[in-house]
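The chain that follows stands alone, in the form predicted on its own, written as structure tokens.
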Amino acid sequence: MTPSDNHAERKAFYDTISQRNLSPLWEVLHALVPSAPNTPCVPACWKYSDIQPFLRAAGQLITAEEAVRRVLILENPALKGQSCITQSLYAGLQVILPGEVAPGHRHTQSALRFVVEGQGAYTAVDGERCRMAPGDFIITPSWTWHDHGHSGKVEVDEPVVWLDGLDIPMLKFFDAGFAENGSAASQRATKPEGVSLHKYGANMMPVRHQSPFGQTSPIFSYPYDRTREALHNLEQHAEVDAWDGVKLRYVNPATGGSPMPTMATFMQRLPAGFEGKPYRQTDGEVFSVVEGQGSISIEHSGKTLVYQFSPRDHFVVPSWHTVRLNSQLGCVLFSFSDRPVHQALGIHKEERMS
């Protein structure tokens, strides 16, 4: 049989089995099981100085009540129209104006809020409110009622902006994402502000503890002032890691694991003069710059991108891209990734290069 005859016979075979919803594995095996992680996502950086005018314009264009959540999605350039920053994670910048309320709802997706700019806003979770300040990390556990508001005065106070991070694409993959709207715009406060932090945030727990949010941390607000103090003390008194600087992970105090079952969150300090060694990992990571300035180089497939970053900038490092972090003046970075899912499935890989 000649190669042309063989090709024709194979095509006829493929056409026939396709009608029975079958396809040949040998034609796609190399793509299904590649020799290395091969994400379609690309690195990207969003400069806050470029984005801020659009956030302000969105505030004039649509109300928080009408929008439900007034958010500009940070969309990966290679995943246009898919509303995600990696294939498993969603990220967006939400803006709320003085006097507004983003109405209550709940959803199966887990959400994090990282406050980027402004004072005077609050978020409420299952009857407990917490004030939001720049650098604070706040959780909305899966299927909990939540709303947001800004108690400041119109024409006096500034808008508040925070980073939303959710596992929307992950739950979409499992066909498990859905939501329910509340009957009232803002839920009634039934618990004193800060009670969750008092119960669980002092290396102690109630004797007969039962987690109020299932696998999610019973603390839903992690204030930045505590985190910043820990980072700067460690910078002065502990060894600085050659790849990460001083990097801490947020924890669920009940389990010691990640605050949410699908997303890990981190805060790191790069000391002045830091020149990081390269590393790569299978979990894609989204960064928000809290303080200071620096640069990140991201290498993949022989190409290297370098982003200079400043406070409130955001960038994404896709899976298995080699990263170097540098800062001449010192900086603080918040980040989140889908690492807990990788770890639960036993597929997480990391390489630290010299």
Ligand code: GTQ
Contents of the next structure:
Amino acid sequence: MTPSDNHAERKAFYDTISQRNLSPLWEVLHALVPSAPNTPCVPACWKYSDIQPFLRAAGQLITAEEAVRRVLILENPALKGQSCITQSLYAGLQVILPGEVAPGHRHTQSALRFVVEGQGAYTAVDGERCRMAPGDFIITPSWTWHDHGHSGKVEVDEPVVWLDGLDIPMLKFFDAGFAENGSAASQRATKPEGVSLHKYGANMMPVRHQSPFGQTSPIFSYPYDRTREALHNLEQHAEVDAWDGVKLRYVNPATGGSPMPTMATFMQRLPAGFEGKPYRQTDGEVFSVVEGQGSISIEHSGKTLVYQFSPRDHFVVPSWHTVRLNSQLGCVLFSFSDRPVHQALGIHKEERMS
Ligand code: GTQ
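Could I have the structure of this protein in the form predicted together with the named molecule, to go alongside the form predicted on its own above?
To see the whole picture, the full complex is given below, headed by that same chain.
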């Protein structure tokens, strides 16, 4: 009998050692140490026209106060029930109606807010209120008190919707999630509105700077008008990248690194007529369409998926999936990924094909 003919004997051996909480590596080695990333996540796209009625319906079904956070989670279709969009990232669309308050709490998870539609909402972080307008990128640093509200008039003003991006699955993986509820629904404003941006947002820093939020950016709101202007000027006056168009990353001005230790954020403009070259990267990336129209093609399981996108649509590109971006009329895309963690571990990889 050659060794590979002894299936029954092996099976019996595995059953026996399993009782001692042992298992044979050689049965799983290829899956454990794959030749290339083999994510269980799949690409997915949420058209805003499809899901907006459900966001409105959620607004009638439960109050922000009762829900604490009234959010429809963008679940990866291959990871149903796990409340995540990739294995390391959480994404959801939060709705707040005029007059509502989403009560204060704090947690070790870092959060980003990317405003999708509506006017009149605010978020408060550590005693500073910040107005939210479409296209603004806002941070809730780890372990800072935060509450959200809508100061518009009931039955006059529109709901506000924003994308929440959190590192919830990462912190779950490390079993490092802690949270605390606030004693008041809304925190008292102890700092003037906009003071963080004045202090840290003019390419200058206070002389004796001490980081207010540890490794997270001291700026917690990056208004869209500034980002938009930078992209527009670069499109006019600088070379357009053949893979990304004009793509900038948001920075923590104190370090030059990503705004949060676990998540990188980006804004990019694809000029009219842009036909991007293919690329892939190990960081899975979640996109929110800001302006214009375009399409993304994603290679998945030997097929090419194509999503046509317009403003407020969301889509996810899982790790190591080859993509190309196109736009006939031009568009602007916000995105976030877990790239800083890959980079901190020295395992980030990207491939740009011709
Ligand atoms: O706003 O604090 O989408 O704690 C998920 C968990 C939002 C928030 C989410 C949260 C929040």
